[in-house]
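Shown here is one chain on its own, the form predicted on its own, set out as structure tokens.
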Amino acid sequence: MNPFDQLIRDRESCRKFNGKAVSKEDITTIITAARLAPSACNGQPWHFIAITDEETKAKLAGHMQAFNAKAGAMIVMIEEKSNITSTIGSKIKHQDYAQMDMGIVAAYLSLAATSLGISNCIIGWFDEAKTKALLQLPKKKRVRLILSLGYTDETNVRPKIRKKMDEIVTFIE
């Protein structure tokens, strides 16, 4: 199995963090990888807030599922305005390219963390208004996702239950 296939198999949503801190160096490495994520018309409509402060993490964890309280760090993903080309393209094609880009960059963050042995979970279920207030973000900003980072004591990767290939792909040959 090639290293990328192994990375994909190893990546899972951690829901049992052990509380160990994630270093600023590792967070920087993770975000450096995310900077290289593709985006529509190179719009890069993202900004990241990396949180390691215990008090802020605890307050933020109170706005989402309880298991996040033991995360070693969190990366809050803010949707920024995209460039004019991507914005116009979104309107012409009736596609929200910025949201697509946010999903792509979340995957890059998650895989980069996994490659460093850092467990993670992409969180979409949180109180956005309280999160914006905590982080003193303007009301017009959108918090799209939060990546909880940390370490787990679990040694076994859970089996991935996915649809069968014939349910998700059609080949036209």
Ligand SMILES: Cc1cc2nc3c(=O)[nH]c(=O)nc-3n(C[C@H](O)[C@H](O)[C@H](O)COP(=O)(O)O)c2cc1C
The other form holds:
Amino acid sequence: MNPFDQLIRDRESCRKFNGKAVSKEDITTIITAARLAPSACNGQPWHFIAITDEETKAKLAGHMQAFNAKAGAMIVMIEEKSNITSTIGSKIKHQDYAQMDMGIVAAYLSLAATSLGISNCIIGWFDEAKTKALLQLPKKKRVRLILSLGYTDETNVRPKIRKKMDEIVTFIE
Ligand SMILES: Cc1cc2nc3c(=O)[nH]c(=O)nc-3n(C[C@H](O)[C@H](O)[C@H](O)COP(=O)(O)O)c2cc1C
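Please could you give me the other form, the form predicted together with the named molecule, since above is the form predicted on its own?
What follows is the entire complex, opening with the chain shown before.
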């Protein structure tokens, strides 16, 4: 299997972390890869807060689903203002390119972590107001997603449950 196919098959959402810490070095490698993600007009409208500090991590986990308490680190993804071309483009085309960019960079972070053997889960279900208060972020900023990272004692990758190809694709030949 080619390495990309293998990577996307290996990636799955981990909800059973074992509490082992994730190193700052690995987090740096993950973000260095995600930095190369594409974004509308190359606006790169993101800022990451990487948390390994036990106390902050525990407090943040308190604003998330319980399983996150055993994550070894978290990357909080904050949407920043994009550049002028992306912002104007969004208005003209009635799209939210910055929010799309955040989803793409989340996928890159997740895959980069997987490539290092670090289990992870993209988290959209968290208390945004409490997260911003904890991290002393201005109220008007948006925290779009959090990536929980860590290790698991699970050994098997679960079968992927996905819609069938003919439900999601229309070929015009
Ligand atoms: C934008 C987004 C938000 C998500 N939020 C959560 C979440 O809050 N909690 C959770 O357990 N999983 C969350 N997930 C993981 C999805 O549930 C998961 O990707 C999906 O069920 C497919 O399973 P798999 O990742 O194991 O292949 C989220 C995924 C994405 C892309």
